[in-house]
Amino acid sequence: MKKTSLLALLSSQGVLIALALLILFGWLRYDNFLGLFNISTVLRYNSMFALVALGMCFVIMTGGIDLSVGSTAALGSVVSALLSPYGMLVGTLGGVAAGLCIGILNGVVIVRLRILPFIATLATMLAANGTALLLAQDQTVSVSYDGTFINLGQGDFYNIPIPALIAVVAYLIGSLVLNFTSTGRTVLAIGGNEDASRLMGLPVNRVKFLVYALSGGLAGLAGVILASQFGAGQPIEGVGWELFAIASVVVGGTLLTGGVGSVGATLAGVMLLGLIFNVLNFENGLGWISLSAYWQSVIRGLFLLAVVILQSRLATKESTA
C-alpha cells in the first residue's frame, strides 16, 4: 500500500517536488539566484513558453498534437511587429488573429477532413513558417518604439513583468475551464475514448476544433510578447518551441495518449524546464561548464525522452502494484 501511494505521489506531484528541489539547489549554490532581477528575467522570458504550453496541454489532453505552435508564434511576432506603429492594441490583436487563423485551419483540417493531427499540424507548421518569412522578407522586422507596443513585453506592473501576469491570467482561466466546465470534462473524455464520447452525445468535433483554435491563438499571443520583448518580429525564432511545449506538458503529468492532464502542473513543468536552463547559464558563469545555446535543444530532447520513459514505467508499476 505504501509503495502504491509513493508511486501515485511521484506520478501526480513529481514535477512540483523536482521544481522545489531545483529552486533550493539554485538558492544554495548561486548568488542572486533568487534576486529580483533573475526572478523577473525568468518569468518574463518563460511567459511565452507558458502560453504555448497551455494550448498544447489542451490539445494533448484530447489525444492530439500541435507541431505548428513554434511557427505560429513566429508568424504572430512578425504580424504584430508590422502592425506595431498603429499601437499596442492593434499589434496585439493582429498577432493573436494570425495565430488564431492557423489554429482554425488546424481545427478544420483535423475535424472536418479527418486528417491526423500530426500530419495536419506538420503541414500548417511549414505554411506558417513560409508565411512569416514572406511577410518579413526573410529578415527580422523592427517594432515601432514610438507607441506603447513595447510595454507589453518589457513593462512591469508593481515590479511584476506584464508577460508573466498575462500568463498567470491565461492559466487561471484555463484551470477554471478544465475543472469547472462541461468543455473541460469533454476534453478529458475525448482523450480517454473519443468513440465513447461520441456515443454519449458529447460535442466532440466542436471541442476538438476549439482546442486547436485555442492553441493557435495562444501561440499568436506568445509571438506578440516575443516581438514586444525583443523589439523585433522574428520569423525563425519559434524553431523548437513545440518541443519545449510538449516537454512541459508531459513533465506536468499529462499523458501523450490523452485523457489525463493538469493545467497547473503544466505551468510547473514550464518553470522546471526554464529553471534548468537558468541553472545552466549560472554554471556557464562559474566556468564549470561551457554550453552554447544549441545545447538547449539537445537537452530538451533528452529530457523529454527521459520523462516519457519514466512516466511509462510509473504507470506500469502503478497498475501492477
The other form holds:
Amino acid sequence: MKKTSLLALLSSQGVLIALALLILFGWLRYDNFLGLFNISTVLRYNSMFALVALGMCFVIMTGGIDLSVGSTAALGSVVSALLSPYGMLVGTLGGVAAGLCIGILNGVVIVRLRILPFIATLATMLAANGTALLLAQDQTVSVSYDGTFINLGQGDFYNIPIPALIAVVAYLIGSLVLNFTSTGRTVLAIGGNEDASRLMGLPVNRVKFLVYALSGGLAGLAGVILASQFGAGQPIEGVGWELFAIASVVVGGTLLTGGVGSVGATLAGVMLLGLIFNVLNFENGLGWISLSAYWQSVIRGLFLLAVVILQSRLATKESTA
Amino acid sequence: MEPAHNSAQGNLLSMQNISKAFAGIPALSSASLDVGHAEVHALIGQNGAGKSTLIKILTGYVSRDSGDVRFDGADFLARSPQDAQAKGISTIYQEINLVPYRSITENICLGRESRRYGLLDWKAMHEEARHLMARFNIDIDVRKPLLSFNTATQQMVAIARAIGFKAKLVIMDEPTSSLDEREVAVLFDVIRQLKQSGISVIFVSHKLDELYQVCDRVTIMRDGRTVKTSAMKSISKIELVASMLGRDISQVSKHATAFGDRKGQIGDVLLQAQGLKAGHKVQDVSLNVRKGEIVGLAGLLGAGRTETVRLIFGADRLHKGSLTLDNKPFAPAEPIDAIMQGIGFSSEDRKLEGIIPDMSVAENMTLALMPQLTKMGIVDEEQQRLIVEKFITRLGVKCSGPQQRIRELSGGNQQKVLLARWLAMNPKLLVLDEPTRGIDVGAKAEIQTIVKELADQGLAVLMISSELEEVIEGSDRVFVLRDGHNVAEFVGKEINEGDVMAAMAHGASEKNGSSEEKRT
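What would the structure be for the form predicted in complex with the partner chain, given that what you showed me was the form predicted on its own?
Every component of the complex follows; first up is the chain already shown.
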C-alpha cells in the first residue's frame, strides 16, 4: 500500500519534482542560469513546443495520437511567412487556418471514415509536408520585416516574451476547458471507456473531431511563431516535433491509452525536456567537457523510458491491489 | 451402438476436482469433466458458470489451483495453448482465430510447415491442405486467402488445422452462433466424421436443440461446479434448463410467487416493439412495456435478450421491425436519441460498457447529465455536487466521498452509481441488463428494492436477468426469448418457475407453431 502511494506520487508529481531538481541544479552550478536573458530565451524557444504539446495532450487523453503536428507547424510557418506582408493579423490567421485545415481533415478521416488515428495522421503528416514544400518552392520563405509580424515571435511584453505569453494563455484556457467544461470531461471519458461514453449518449464523435481540429490549429499557431521568431517560413522544420510533443505529454503523466491526463503537467513536461538541452549548453560553456547536442536526445529518451516504466509498474500494482 | 466411452477403455480426458480462483474469487470449485474416446460431449451452463475457465485450464491459457487432469492415459498439464495443441487438444473459437489474409494452406500448416532442402515445400503443403478439406467434401482453391470464404468454410479450415495437428480432442466454443441452418448441418456432418475417426469433441453451445442432434453426453455447470453429467438421450430439455438455473425439477412450483408488495398503478403502454430483427441473434421479437411496470426478459444465454434491448436503446442498427414510444414512432439511430426520449440503459458489462474506471464517483454519475449541468460551457459544480450527494444518500452508495475513483468501489456500489447516472436524468423507461450480476447478496436486495420503488413511482422498467428468481419475483410481466424469437408471455399470477423454464426450453407450444409457419 505504502509503496503504491509512493509510486502514485512519483507518477503524478514526478515531473514537477524532476523539473524543480533540474532548476535547482542549474541555479547552483551555473552563473546566469536564472538570469533574465536565459529564462527569456528558453521560454521563447520552447513556447512553440508547448503549443504543439497542448494539442497533443488533448488528443492523447481521448486515446488517440496526432503524428501530423510537426509538418503542420512547418506548413503554418510557410503560409504565415507568405502572408506576412499583409500584416501580423493576416499572417497569424493564415498560419492558424492552415493548421486548422489539416486538423479538420484529420478529424473527418478519423471520425467519419473510421481510420485509425495513427494511420490517418501519418498520411496528413506527409501531405502537409509536401504542401509546405510546394508553397515554399523548396526553400525558406523570408517574412516581411516592414510590418509588425516579427514582433509576435521576437517581441516582449513587460520583459515577457510574447510567444511565452501566448502559450501561458493557451494553457490556462486548456486547463479551464479540461477541468470545468463538459467537453473536457468528455475528452477524458472517451479515453477512459469509449463504449461506455457512447452508451451514455456523450457526443463522442464531435469531441474527437474537436481535439484533432484543436491540435491542428495549435500546431499552425506554433508554426506562425516559428516563422516570426526566426524571420522565415521553414518548410523542413518541424521534423520530430510530434515525437517531442508525445514525449512531453507522457513525461507529464498522461497515459498513452487515454483517460488520465493533465494540462499543467504537460507544460512541466515540455519545460523539463527543454531545460535538459539548456543545461547541456551551460555544461559545455563551463569548458570541462564537450558534449555533443545529440546527448540531449539520449537524456530525453532515458527520461521518457523512466516515466513509462514507472507508469506500467503503477498500473500492475493497481490491478493486483 | 453405444459410443465407445465405456469404462473398460477408460476416458480420453478426465478432469477431477478442478478449482481456480481469480484474485480470491472462485471461478471453479471442484469441477469435474470426463470425456470418452470418440465422444461428442456437450458442456453447458449460464454465464459465469465456469465453462470457459474450465476450457482455458485445458488449453493452457490459465493454470489450475488444484485438481487432477488426465488425458490420453497420462497426467496432463498444458503450459500454453501451443503446448496443449502439441499434446493433442485443439480449440475452435466462435471468432475464428486464424490469419485472415493468408491462404487456406498457410492457415492449416502454420507452425508445422513441410520443408524441402530447408525451404518451404509449397507443393506438399497445398496437397495436404486440399486433402484435409476434401475430407469434409469441400473442394476449394486452397491458395486463396482465408477471408475470401464465408464463416462456415473458415470454421472448416480451423477444424482441418486441428486435425492436421493430430488433435485427439477438439473443443468447439459456440461454433454455430454465426452459421445459418444449412451450414450448421454441414458442421454436424463434420463432427460425426471426426467421431468416426476416433476424435472426441467438447461442444459448447446454448442452443439446446443442437445438443440432441450431435452430442452423446452432456455436462452441466453452475456457479463453478459440475451439477450433472448425463447421456443426452436420457435427459429432457426442461431438465437441462432446470439444472443450469439451479432448480430441482420435481420441486419447481407451478404456483405464482407472492407479489403483493407492489403499490403503484400500471398505466398505458409506453414502449411497443414489433417484429424486431437484426443479425443472427434477433429474429422476430415483439414486446411492450407499460408505465409503472417491471417487465422481465427471460431466456437462456444467446437467446437474443441483450441484442434486443440494445436495439431499443439505439446502440445497434435495426434491420426490420418498428418501435413506438408513447404511441409515436420511435427510431433511435444512436443512444443519444433514446436518451433524449427518456430511456436509460444499464449495460450487462459494467467494466467494458458502464464505468469509466479512472473517473470519480461524481463524474461517473453526472457525465451523461453534463448538457443540463452546463451553463455557457462551464460545468455548474454546485448543482453537480447537490445531485451527486442526493443520489449517494438515496441509493446508499458506500464510498469515501464523491471524489473517490469508481474502480475502487465494490461491484454493488458501482452498479448503484450507474443506476444513479440514469435516474438523475429522470427517465421514463429504464432498461436494466443483468442489474445484479456479480454483486453480493446484500447489495442485490437493495438494488431490487430500489427498482421496485421506482416502478411504484411510475417508471417503466425492462429488466434482463439470468437468475430465474429475480425475473419471477421481480416482474409484473415476463417475456421469454428463445433463439431470437419471443416465445411466451406471462402476466402477474401466471408467472411461475415451471412455465417460464418450459418456455425457455421448448418455447410455448402454440406460439412455437406459428413462428415455425412464418419461417417456412
